[in-house]
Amino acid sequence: MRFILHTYGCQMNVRDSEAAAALLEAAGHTPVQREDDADLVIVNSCSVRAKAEDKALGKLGLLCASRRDRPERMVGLMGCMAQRLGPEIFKHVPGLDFAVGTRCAGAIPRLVARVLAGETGLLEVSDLDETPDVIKARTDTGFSVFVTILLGCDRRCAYCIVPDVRGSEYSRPAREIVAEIRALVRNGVREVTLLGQSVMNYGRANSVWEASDAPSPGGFTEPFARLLEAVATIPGLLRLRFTSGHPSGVTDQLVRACATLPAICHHLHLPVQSGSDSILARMRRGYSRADYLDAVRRLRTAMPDFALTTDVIVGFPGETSDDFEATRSLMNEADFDNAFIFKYSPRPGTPAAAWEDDVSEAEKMRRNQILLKDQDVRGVATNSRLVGTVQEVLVEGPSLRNAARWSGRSPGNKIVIFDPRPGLDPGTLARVRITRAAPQTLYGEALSC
């Protein structure tokens, strides 16, 4: 069968996708790129938010109706929605052919064949204490690719349904990582991207180095810097980045790694989600104002170039003015580089979907506009900074809006845009300088190497 994937939500969503790709490829299926001449098409789904779950329920609902036309055509769900609504799902999506949860996108392949064979409503959802077997399967990898070194979450915040649909904590063996971005780096990848829920809580739910293996040559003891050290290290890997953050794991240890690792790129995601203690609390983040802001003047102290994006939520239940201009001022003090800003919709099941949601819908737009026109502005005067500088840029290729110009992304991991020059090839590094800046994207010429 030709098949598309169509991905909701995070990275760690990407990575699924790619895997499940990867495993309908072995068992003789062909991707396509166009939905329309695809025979099976697959939805990644994401339940962080309602509006992430709204949006592959429109999209399941339209393929199906879309069947009308072409019976013969396959609609599958996989990802967080299906693992948390269950047999659920098939109420929602009438003439759903299967579902598949977290940690199980190996069933896949088999559920197609069985949904060629006549079957159909087919569901497989995970216990979450297994660790997946097809973590490594990969496609064509390209340069720059996302390995899983994490899965699950223990944090439970308080609006946070993640925990229930990705389960506890399971780092991998920090061995089996490293031997998989040394042979991902034998084919040609030149940037990795670790995963994680809360990244920097690598190895801390279980043991991920063994007493035969070898010291660290920095003197790293605790374990996500130890693997950071390990993978950073590894010959002909150009760059190295990880995601998500927690203001937690932001010890002594991560910030040398990232200070003296030279291929570890100065760019962190630390979501911040309030400003506001109280908020915090109520949350249940697991940390103070002060704790963030302490992080954020560590990780700049060591490397003033440090860039900062994070995750902010409005509206939380009890959110009050003060408490939003509380947020406010956070992020002038920790000067984002970008910011993502969310609207709050309760989560079923979590402990914040008890309370009462009291911010009008009205209020949390409000909010929202605000903080965007504030990232905005923040954003101009923070990448007018880097105006006349040049920056080291990981070639991506054509831009997206004009192929005549082409793009690649800073060690900050700022998008910049460039007249291409003969010998940048994707995967290649370029040196740009910088003419102009927009609130999140930079401008520049390609210099002569």
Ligand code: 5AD
Contents of the next structure:
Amino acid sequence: MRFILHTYGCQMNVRDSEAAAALLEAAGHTPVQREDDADLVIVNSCSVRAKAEDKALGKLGLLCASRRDRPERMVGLMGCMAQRLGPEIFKHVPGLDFAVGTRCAGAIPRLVARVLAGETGLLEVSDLDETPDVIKARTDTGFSVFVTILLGCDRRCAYCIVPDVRGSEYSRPAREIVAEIRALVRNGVREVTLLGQSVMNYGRANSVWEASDAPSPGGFTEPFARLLEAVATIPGLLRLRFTSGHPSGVTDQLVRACATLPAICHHLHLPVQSGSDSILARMRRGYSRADYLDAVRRLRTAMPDFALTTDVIVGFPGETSDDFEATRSLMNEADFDNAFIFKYSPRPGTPAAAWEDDVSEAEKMRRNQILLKDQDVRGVATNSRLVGTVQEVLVEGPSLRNAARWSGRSPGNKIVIFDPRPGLDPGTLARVRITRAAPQTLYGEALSC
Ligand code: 5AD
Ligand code: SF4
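What would the structure be for the form predicted in complex with the ligand, rather than the form predicted alone?
Next comes the full complex, this chain leading.
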């Protein structure tokens, strides 16, 4: 069949969609670029906020309705929403052919075959297919890839549905990850982003190093720092990133690994969620405002150029204007390079869903707007400080807005626009002198190599 996947949600979902696409191709199906050309459409869904679920439901409704004109079209759902709703999903989306949960993407080709044979309304939410072959499946990748190293989440923040939909933590064996990345680099990959919901928890829930593994050359003993070292020193890998972070993972070893291993980019997405101690406690985040700022200070003391991005939730149950002002001031102190601001959305079954959602929608909106505006001002300021510096940019190719200019990413994950030069091919590193800064973008001139 000709198929297309629509992906909502986080990078983990992007990665899972890629694995699903590779498994479908291996089963003889063909990917297409345009939905009109597809006779199998799969939506990979996110459950983190009600709005994300509404989007997926709207899309699925339209797809099922499109079968009035093309009755042979197959429609499937994968990801967090399928896992969360289970059999109930078929009440929300009558006519849905199959639904596959988060840790069983390996079942998709089998389900497609069964629908082709005449069945419909099929559900698979067990984690039987979480094999290395499924985790590693990928299509032709380009030079920058995601590698999932830690599945699930054990943290249980009071507002969050993720532990319910992605299960408990499981860390892949270190040898398997290193072998996978070595093979990717041999095939031309230059940048790897290691993925986990709380990626620095790698190796805490199950052991990942074997007694026979050589000791770490840099003297690292923590499983995640050891893994960073083992991956960052793979010859030919230019850049290593990891996401998402948690302040408890910003250990001395982690800081030392980032500061001393040249392939590791000086950037971390470190969701703070709130700057108020009482809200942080009720969110069950496991750190205080001072702990968070201490992690920031230790990263920036060791690496003054360290870029930080974050997530913030406004309007958590009981959030007062003082709590909100505490978040505002923390964001200033941490001097974030970028921030994603979310309005609190109660998720059924989470502890916080039992508490009154007492901040009005209008007030959530107002707080959201204030933080966005603050961040715009801060973004210009943090970017302006880079004017005059030379940034090492991993070249991506022609910029989306203006194909005559090229774009790439700085180590701090900022988009850099510059004029192409001979020899600067996609996947190579360019040195670019920054001449101008906008809130989300840097502009500059590529220097001769
Ligand atoms: N409501 C609003 N935002 C949420 N997030 C997670 N759960 C919720 C919720 N119930 C946000 C957090 C997280 C990001 C991926 O989504 O900020 O870091
Ligand atoms: Fe959404 Fe969380 Fe699932 Fe990612 S893990 S798709 S953010 S619910």
